[in-house]
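Single chain ahead, by itself, as structure tokens, in the form predicted alone.
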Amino acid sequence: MKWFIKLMMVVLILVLTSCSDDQYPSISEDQNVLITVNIKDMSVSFINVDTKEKIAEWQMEKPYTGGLILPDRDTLLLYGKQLDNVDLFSLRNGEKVSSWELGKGIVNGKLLKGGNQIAFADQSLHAVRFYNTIGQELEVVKTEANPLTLFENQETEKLYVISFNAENLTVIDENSTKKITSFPIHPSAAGAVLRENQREIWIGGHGEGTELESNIHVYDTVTGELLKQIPAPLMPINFQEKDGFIYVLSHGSNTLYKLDSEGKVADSTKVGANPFEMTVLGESLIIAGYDSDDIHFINADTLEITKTVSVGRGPFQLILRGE
């Protein structure tokens, strides 16, 4: 009987060891890749952006919702609001290499200028938490309830924080990691683009209750004054600026708007199904269709879709590793 118990213990140890040492397909260091974090099937897809082909897909064991690439170009950091840990993976080796115990509540992360610090939006602590790239916490800055959107002015080294459940924008000095100002904004705000030379912040949102957001709100970066509203129905939640144009993704109407600097519509097109995420790569925009389980490469000049690539189910965030 004792030998049987010992045998079962050895089997259990082997099973646990194999579960903790998952091996994923390797991602070559010399490839420029687009990574999608897919939340419906808990997967991570990898697309070679030069060939525009999917090259690998990792089936994960945790419900990650977002991530970022560290400056070494090899470490993929993944987080999720319901997870106790932030996990780090080597793309080259296809395996998890470390975990940072931050606790539940992490909904966003941003690698700041210089690549030495990461800002995490923590909805459990209602704070932005600053970490270095080896997992040491540097500072915790309290914000309004449920911080969500993070965007940075790299020239002035200021971090802007939008709290989804509070009608307020917080500005943090990245050097001192101290809150320096805040001003009121519209409810249920999400997504933004900073136009510092024009002293403008364009902010979108989902709307409140049965009132869906149809407008972009433009605020003065110094006074916080609401300068104007720009129609972009429905629910403008993602922004990119390129070559003097502002590209706005409204996921409520599956519409991509191309606006000039004054907010006038230069062009628009339907794209994806329930698109949430957008990024710029060279002369292309890349948009993820959350309900169509694909990504679209779009010519930024003409708004023509040049390539569609299927990924895992529910692509929720896009991460670029490029030149």
Given for the second form:
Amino acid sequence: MKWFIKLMMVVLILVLTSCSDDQYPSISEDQNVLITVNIKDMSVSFINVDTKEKIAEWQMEKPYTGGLILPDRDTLLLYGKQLDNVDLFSLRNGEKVSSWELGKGIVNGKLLKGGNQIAFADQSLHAVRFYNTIGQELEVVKTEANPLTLFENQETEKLYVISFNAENLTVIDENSTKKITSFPIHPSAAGAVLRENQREIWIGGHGEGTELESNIHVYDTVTGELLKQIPAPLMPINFQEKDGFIYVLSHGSNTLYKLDSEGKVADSTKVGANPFEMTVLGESLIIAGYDSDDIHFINADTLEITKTVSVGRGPFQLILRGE
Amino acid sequence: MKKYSPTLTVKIWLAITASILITVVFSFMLSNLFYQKLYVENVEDALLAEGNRLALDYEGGPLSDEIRKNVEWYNSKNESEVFVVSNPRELSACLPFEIDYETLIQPQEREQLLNGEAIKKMGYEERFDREIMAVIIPLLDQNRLEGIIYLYVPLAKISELTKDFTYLWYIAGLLFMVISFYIGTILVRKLTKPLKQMTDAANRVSQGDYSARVFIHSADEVGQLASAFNHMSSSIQKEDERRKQFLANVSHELRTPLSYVKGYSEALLSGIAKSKEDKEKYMSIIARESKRMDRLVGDLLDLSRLEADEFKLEKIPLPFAQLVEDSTQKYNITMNEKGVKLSYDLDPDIIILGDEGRIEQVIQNIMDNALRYTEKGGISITLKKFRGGCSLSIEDTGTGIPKEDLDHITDRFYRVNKARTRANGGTGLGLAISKKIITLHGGSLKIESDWGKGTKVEVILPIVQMKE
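Swap state to the form predicted in complex with its partner chain from the form predicted alone:
Once more the chain from above appears, this time first in line as the rest of the complex follows.
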């Protein structure tokens, strides 16, 4: 009979492990967490931003490249260019709760109108697709080829779309979901900050071919005229505005610049290895080093690194669930 | 159509040629491979060492112009191509953005470089549009890939080097093959020559020339075959001579009585014998000689039957002592007349499995001989048992047999006294027949003799084991 008991135990273990396949460590609701989507090892890391400790890591089964947190503060939406579906996970339950069939090509997603709408950049349809938070498609707006960067003017409820290859910026009205205008910009543009009060859009980029982008291009929000170029080598691709300063992250030189509103360099520092992502949390900036597999908490005032936390391999996007 | 079957010479020659060819081609390929591998590894290691030495100048932070200039200078002096790359684009830093650009460093190579490992690669490189062997050394500032040192050698240079080597090989290989073919041909000829000799000799033997011999004195298999052949042909020759001798003997033995019969019968017919006594005397001679002929023919028949394998013995259990006594009883009268004494020492318990008539024939043959050559003294017969068999010895005090004749005494028609007439002689086949019969019974016949003192004939036969 011993062998039978052993066999039953093995079967039991197999059944249990197969059940727990989609079960991930739960993330409690009352924590403020920073979520990193890591490309190289297909994982998602969770950092408690108050204690600045990593609290969990989910090993995913699909190559997600980015995501966002829905307004319910519990649903983590993850997408990837190679994936047929956008998958939704409950942080509390640590499991997949839903899947939306959007097809391949989703490279970016952004919550609009304070969380009521989601805009997806779709590089298969070369369009921006508007969804509500329960997964119903509201509208598809064609853009130039390969839309990548999305940013919003929350007051005027306008969505700005930069196409990576087409050297074009498209502006869409979020309410009518119609193209308002579009104007040519520099090639391989990525990352932008909208300074509506100054009627300026600052746009970075990677540069085309062997050319490496060293400058931030400043355009007029209305006319699309190139107003000036601010040097911030190499390859400025991420922008955050805070307390009148523009923080620019240049991944080619692993440099964080602190620029005043005129574009003068107030300060700069080396941070991470090949950093792509930056977000603001209170008085801190958080920067993810794609090659160094870590995130850095940086004092926005002094640009000192206050804390470095290791995450999964290849953090490519930061998602913040704050207060 | 007759199927072509190549001679042994051709086969061996083909085998040698094929193995030489295979050896040459194979060793060429192998050495070429080793040479290239060794050379390539050597170059690769040199490039790696070179790169690592250059990388020692890098002390962290962005790549300085000094390093670039130094490497450029080094490149101008050096045989291999060396350059520094710090462009993050070329180093695949923008990878997740899928920029449509053929980078110098592939994503997985970047990972390797980030881990501080150098990259060795060989093959076609699109950037340089040629086959190269390259070594890439990472220049890391902590975990930042600030740049790389890229060193490469076009593979054409390596194959140019191996070209010289290949020419050398072609010449050496060709020379080697020519010499090998020459030596191989000589070797094959040497190997097959004795075989040809043997074929010729065998042909001569089959045509009746039994004196044919081959003269090969090597100790190898061919030599052994040759000596076996020689042995065989000499055996055949001896056998042939024996057969001739036998025929001559038979005709000779028959001719004497025949001439008697012919002569005396003609004398009778022509009326030379007038008196009744003469006639009776002639008739008795004719009768005696025909009896001799009958006996001779009978013995010959016996011998040929015994020698043919078809002969069957009718074996029954026999009390040997009884048989010996019965078959020697009849000699008593003759012996008494001659004054020769007969004595027995027989173990009565011995039982043998044998053909009664044949065993009796053997005893009689031996007794005939013993009596024939014994004029005085006696004949003693002993029957003894020993482990697994019995021995019957018949010992006389006769003239004996000279030592040189002992070995041939059981041969057909062999006579010790060559001049001896048939008058007191048997057919000359008695011992030959006896030996054959004993052999067929699973026993053996031994003859010991001292010239002038007597002869001892010993018959050894297996006995029937009595079950206790």
